[in-house]
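One chain follows as C-alpha cells, the form predicted on its own.
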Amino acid sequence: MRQNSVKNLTRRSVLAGAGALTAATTLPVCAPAQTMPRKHRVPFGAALEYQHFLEDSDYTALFVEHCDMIFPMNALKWEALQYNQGEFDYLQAEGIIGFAEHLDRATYGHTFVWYTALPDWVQSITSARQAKKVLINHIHNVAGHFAGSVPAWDVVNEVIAHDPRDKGEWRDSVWMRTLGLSHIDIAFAAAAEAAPNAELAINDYDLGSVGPRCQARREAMLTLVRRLQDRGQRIDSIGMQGHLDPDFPIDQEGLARFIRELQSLGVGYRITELDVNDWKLPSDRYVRDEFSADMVDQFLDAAFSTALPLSLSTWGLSDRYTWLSEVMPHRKGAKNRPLPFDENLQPKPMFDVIQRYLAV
C-alpha cells in the first residue's frame, strides 16, 4: 500500500529525525557502545519497514543496537518506486537508506524484479518490446539513482516455480509471459550496467528444506545461475529465504550440498528473510520459541558448517511487526512470534542462537 501522508517530506527532514532518533533512543544510554553494534564475522541485518521507520522509535532504536546492516523492507519494490510509469518517488526508499548511512551500517536492495508488487499499468503489458524497455528503464533507473549508497542488489526474486515438479519450472508473471526465461539476462545485464560495483543476487525461498519439491528447487537455482554464467552475465551471490516452516524440516545434507555447488560455480550466498512461520504450532509462547530456535539452529549450522555466508538478515526484528499476522495468523489465536525479538522488543531463544552463529 503507498504511503501518501507522508508525501510531504523530504530526504533532508527524513535523515534529520533519524538523527534525532538515533540521539534521543540510544545515545543516552552508552554513546559508543549503542550507536555501533558489535561487529559480527557474519554482518546481521534486518528488513525495516518505512512507516515503522517513521512511528515506532523504540522498535527503530532495536535496529541502531543490534544491526550491522539496515535495509528497506518493500520500499524499493516497484509498486512502491514507480507506481505512475515514468514517476519515480524514492521517499521511502531513500529514508531507510540513507537512515543506514547515517549510523554508517550497511544496506541492501531488494528487488528489482518480481512477479508482484507491481502496479497496474506493468501488470498490463503484452508487448515484448514494451516489457523489455520498460525493465531496462526501471533498474537503470533506480540502481542509478543509489549508485554507491547500495553494495548489493537482488536482481530477481522468487522467479523459481512454488512446485517445478508440477507445471514447469518457472513462476507465471508479466515477465516471463511477455520475454521468457530472457528477462533474467535482461534484468542481470542492466544492473550490471547501472550498477556495476555492486554485488548481484538472485533471491529465493524454500531452498533448505526436506522434500522432493524444494529439492527440485534448489536445481532451478542452479539451472539458473549455470544459465547466467554461460551467458556471460555476472552473478555473484544466491539470497537463500530462510521463512522457516515446522511442516517442511530442514534438509541439512541437501542444503549443505547446494552451498557447496554454489561455491564450485564461484557463487556466494547470502541468508535472508529469515523468520519462522509458527501459526501451526501450540499456542504455548515457550514451547513455540523453543521449537523456532531449534529449527534456525539446524538450519544455520547446515549452512554455516558449509561455508560461511556473506550476511544474515531477518524479514523484521521484533514479533510487534510481522507480515505472517496478516497473513497466516496463529490458527488457535495466538500472537504469532517468528522473530528474534518479541514484541514487547524483548530476546527470544531464536536470537541467543543466532548470536551464536554470529560471534567471532
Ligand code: XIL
The other form holds:
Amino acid sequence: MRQNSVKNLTRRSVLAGAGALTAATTLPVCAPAQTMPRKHRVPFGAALEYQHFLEDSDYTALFVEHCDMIFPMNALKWEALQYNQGEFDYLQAEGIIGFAEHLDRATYGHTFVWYTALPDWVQSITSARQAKKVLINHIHNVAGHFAGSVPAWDVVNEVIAHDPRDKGEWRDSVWMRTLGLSHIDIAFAAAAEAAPNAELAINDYDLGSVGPRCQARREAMLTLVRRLQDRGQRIDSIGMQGHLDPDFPIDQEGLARFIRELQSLGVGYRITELDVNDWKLPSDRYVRDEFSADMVDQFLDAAFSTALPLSLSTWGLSDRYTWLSEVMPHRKGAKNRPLPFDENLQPKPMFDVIQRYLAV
Ligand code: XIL
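Okay, that is the form predicted on its own; can I get the form predicted together with this ligand now?
Then the entire complex follows, led off by the chain already shown.
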C-alpha cells in the first residue's frame, strides 16, 4: 500500500549510496584537509535529498567537504514518515541523520507541521478531536524517535499567509481548518514533551524583503512568537527562509529591525533554505551569478551585522539538484542556478560571499 516518495530505488542505487557513504566516511583518512569544513563562526549546512544522497556520491561528498550541518530535505516531512496512518518509516531520515552523526556533523529537523506534503488520510481530517490526536501522536513519535540526535526542529513551517493583508494572516491548511491557531500551541507542547532538549523553531519565508506584504509577514511572525510566549510555551528560534526573489529586493532596515525585535523577545534566528530564484533573470550565467551573489550579500549583510544567526543553510548545495527547476524553471529555458555550487559542483560567486560571512 505504501508509496515510497523516492521513486525507482533499485538495488543498484542503494549500493551506489552505500558507495557514497563509504567514500565519504573513509575520506578523512586519505585527505583530512578536505573532509572537515574549515572553522566557521556560524555553522554552515545544507539540505540533502535522500535519493541524491544514495545515488550521487560526488554530490554527497560536496556536503562532506563543506557542511557543518547536514539534514534531510524531505525525509522528515509527514508524507515521508507516516504515509499510512500509524506506520512510521524512518529509513530515509535515519539514513541522512545517521550519515551526519557518523561524520560528527550537526543536523536539523524539518518539519512537523506544514500545510502540504501530507498524505490523503491527513488532508481529509475534518474533526478537531481527530486532528489533535494525530498531530500529537505524529510529533511524539518522530521527535521521540530522534530525541538526542536531532538538536533543533522546525515545529511549524509556513503558517503565515503569503499576503497576510489579503484574506487573513494565516495560511489555509487542514490544521488551521480543524484547530485554528491552537494547532501551533499543540505542536509546540508535543515537541517540547517528546524532545525536551531540542531547540524549537517556527520557519517561514519572505521575512527579509521590501514592501508592505513582507512587513505584514514579519508582524505576523512576531504575533506568533508572542502568542506562544504568552501561553508559557518555549519558542527558541525563527527559521528565516532565504528563498530570495529578485522581484522582492532585500529590506535591510526591516530585516535588522525584525532581528532586534526577536532578540528583545529572547528568540534567536537561523537562516534556512537559502537559494535565489533566478527564473526571471537574464540567461547569461555570469550576469545571473553576479546578481544572485549580490542579493545574498545584501541579505547576509543585514542579518549578520545585526546579530549572528544560529546557523546558515542552503536548500540543496549545487545547481545539479534544485526544487526551483521543477516549480519555477528558468523562463528562457536555461538551467536554474540558485545555489552556491554549479551543476559541475564548482563554487560560484555566491559561495565566495557565503564564505566571507562564515570566516572567523
Ligand atoms: C521542497 C523540496 O525541496 C522539494 O523537493 C519538494 O518536492 C517540495 O518541498 N519551503 C520549504 C521546503 O519549507 O520544505 C520546500 O522544499 C521548499 C519551500
